[in-house]
Every structure is written in structure tokens, then in C-alpha cells.
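Taking the form predicted on its own, here's one chain by itself in C-alpha cells.
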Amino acid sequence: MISKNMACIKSFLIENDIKPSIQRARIYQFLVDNPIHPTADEIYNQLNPELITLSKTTVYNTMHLFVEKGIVQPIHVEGNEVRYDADFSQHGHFKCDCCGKVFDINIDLNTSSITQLKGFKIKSIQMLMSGTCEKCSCQ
């Protein structure tokens, strides 16, 4: 995804009925600039050195707000682990069991050919695969 400058991000937040505080804008910018599917704790750990007033509670509340407003989607990887993705393009995810990284996978998620779903109204699709990534396969 193309990096957005802070003015664009603030406008985007306003368009989505979100007050564009410095923390919210910077969190969203981090998600757009770093499509690594971070957890709320990872976002906090990355941004805390530059935003010294940032708290974990602020990050968790902001992620909840972003999901509620539909600008970020939660990815439920394992158990209670929730990661976040600002990319709404059609894609799946692959989690490496060795290093824990989550990768985007370009995949056709066209549901019209799935006969069992005729008459169903699909709200969201999450495709998650797991295994060992290319980098970890040699270890």
C-alpha cells in the first residue's frame, strides 16, 4: 500500500468520523506504512519511543475504534491473538509457525462459485494458512 502523508491521514480519519488526534493519526500511518499485521502490543512497542505519552490503553482503544469504523480489519490468527490490517484488498494471509510473521497472499476469494453459499449474505472473508515461510524452511 502506498504511504500516505500525515495531512492525508488526518483527512481520511475525519472522513470516517474519527477525531484525528496525533496518536490516532500516527497509529494509522504506522499500519499503512508497515503492512506487517501487528498486534496492539507491537504497535505500542514500535510507536512508544516517538510518542512518549502513548499508552497501551490508547492503542487498544484506537484499534477498537478503527475496526468499529471499518478502516482496519482484525485478523484472528491463533487463540486470542488479534492482528490488524489496513489493507482491504482481496487477499489471504500466511502465518509462519517458526518466525511468527504474517504474510499477505494474493488469492482469488470469489465466493460466487461456491454452491454451498447460494443465498448466503457474506459479510467478511478471512483466509489463513500456516506453515513455514521460505526464509525459515532452511532452518
The other form holds:
2 protein chains.
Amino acid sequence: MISKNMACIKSFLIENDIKPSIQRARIYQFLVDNPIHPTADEIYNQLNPELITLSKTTVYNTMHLFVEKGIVQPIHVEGNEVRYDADFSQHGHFKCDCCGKVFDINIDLNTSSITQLKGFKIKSIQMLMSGTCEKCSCQ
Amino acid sequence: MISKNMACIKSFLIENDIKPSIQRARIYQFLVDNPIHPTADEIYNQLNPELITLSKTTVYNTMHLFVEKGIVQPIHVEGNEVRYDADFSQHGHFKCDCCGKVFDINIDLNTSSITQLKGFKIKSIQMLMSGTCEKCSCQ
DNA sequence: AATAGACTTTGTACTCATTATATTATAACA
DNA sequence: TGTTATAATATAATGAGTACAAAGTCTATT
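Got the form predicted on its own; any chance of the form predicted in complex with the DNA too?
Up next: the whole complex, starting with the chain shown before.
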């Protein structure tokens, strides 16, 4: 899911039952173009120079809406902040304790065989690893 | 790892390079006896009536120490709080969006086959699912 | 046992991500 | 065009977690 133009994002939002606005479309485009799992604060700081009247509350409202409508996943890497990911292909995350980067890790998660989950409705699955990445391990 | 008496916990802490104190031992015992993935606040509220001078800072200090020494795992279920788990057997967690409970899920996580992780040093692996549990799904 | 030094606990004040609320702006529609 | 619904914004409030300094506790040494 690489960059989409605004017209394309507009119809994508409508498809997902979200009334489009410039703010919403640009925030979503930013997430798709920058799969760096940004926080609400980072989104705000990146887009503020362009959307000059953007408010942090709007970013929070928009992220809540996106999560509710299922077009963005919240990622809880650390306890004090939420990160967001517009990539819904099944993948996990690796957080490097040294450089702080969050890596996407392709992974197959098969939950159908877990008997404990009989009767459970699974809405999202996340896998999170931590440690040191290759670069930081080499130093 | 069911309940241990205090003497047993004392030596366990020493084994793990932690100087024992009443606060530390009781907090650890509480975690082992109550595998409900409590927050620091919940630990504080549960133990405060007994350890009458307990301070929240002590709970935070202790949890940080336990995590650093590797006898407790932090769990990031939601973005605004950290939960703690003294169970180090490999398992994942399922958070019910309806009743809020966090379930332990036995699961096998095999990361050795993931080529992306070549050269990475994995310190911890967590798997987190969300949705509705069996009880809440039936209603 | 007394003293000193190191470590632990505690209370207060603070930070900062997020939320609540109320107001203003924009879009939709009769 | 006027009216209503929805979205965006600014400000204030909340609450988990942290920083810091003072007070308490433990332990080793004399």
C-alpha cells in the first residue's frame, strides 16, 4: 500500500464510512507514506507546517476514528504513548532498545489451533519483540 | 509458579541480584499470587492497607528494578498504562474489549525461522490479541 | 553497642500524553 | 438562504509516570 493521491484517499475514506476532510485525508496519506509507526505527537508535528491550523485534538480525534473504522492499528510499544500503523498485512514489530527504531517483521500467526480461544472473537493480533537490532548489536 | 512464602521469595530475590526488603518481597509475592496483570496503581491499592506506609514511588521503583533484573515482564496492553506479569513461561495475552479482562493464552512462538531477524538479539517476545472473550461473545 | 556509609523508602512537585468540553468553522440539505 | 449536522479548534483538566530530596533502614566495622 504505497502512496495514494488525495482523490484516491477520498474514496477510500468514503468506502470505510468516514466522511472525508482535508485533515483526515492528509493524516491518512501521511501514515501510508511514512510507515514509521508515528505517535499522535509526531503526526501533528510533521503535518502542522502544512496544515497550518491543525490542532492536536484533531489528530487524536482522527486517529480514534481511523482505529474505530478499522483502517489503522494502534501499537502499544511503550506504556506511555500509542503508535499508529496503516499497514494491515499480518506482521509483527521489533523495537530496538538501543536506537529506538521500530521494525516491521513478517510473520505468520496461526491462531486457529489454539483451543483456549474457542468462542473468542479475535479482532486484532499483535506481536511485539524487543532487544537490539543488527546494527546496534554489531557495535 | 504458585505462591511462595516470604523466606523463599527472599532467596529468590537474592538469586536475582536484588536486595530483599519487605516491600519488594510482598510486591513480588502479590504478583505471583495474583496473575491478573495488575498496573502499578492496582498493586499499590491492593498492598497499601497492609504495608501502611507504602508509597507509589516505591511501587514504580520496584517494578522498574524487577523488569531490569528480568523477574517480571511489562505488558503494554493499552497505551496509557503498563501492566506487569511475573509468569515467564511463553504465553500471549488476550484483552477483551468488552469486559476488560486480560487472559493468558498458551502459544508457541518460533522466531528462529524469520530471516529478517538475523543478527537481531531478541530480549522479549510478546503476543497480544484483542476482541471479545467467550462469555462476552455469547451475550 | 555505636558509628558510618550505602541503600531503600517516602512525599511532593512536576512532566507530558491523552481526554473533556465548549466554541467556532465548514459542509449538507431543505 | 437558512438551518442543521458534522468537523476542527483552543483551552483546561486528568492521570500515569518521573525527578528529586529528605528521612528511614540495613549492614559492616570498630
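Remember, it's a predicted structure, so these values are computed and weren't measured experimentally. Numbering follows the first chain given and starts at 1. Rigid core: the largest C-alpha set superposing within 1.5 Å between the two forms.
We note a C-alpha movement of 2.5 Å at Lys123 between these two forms, with the rigid core held in register.
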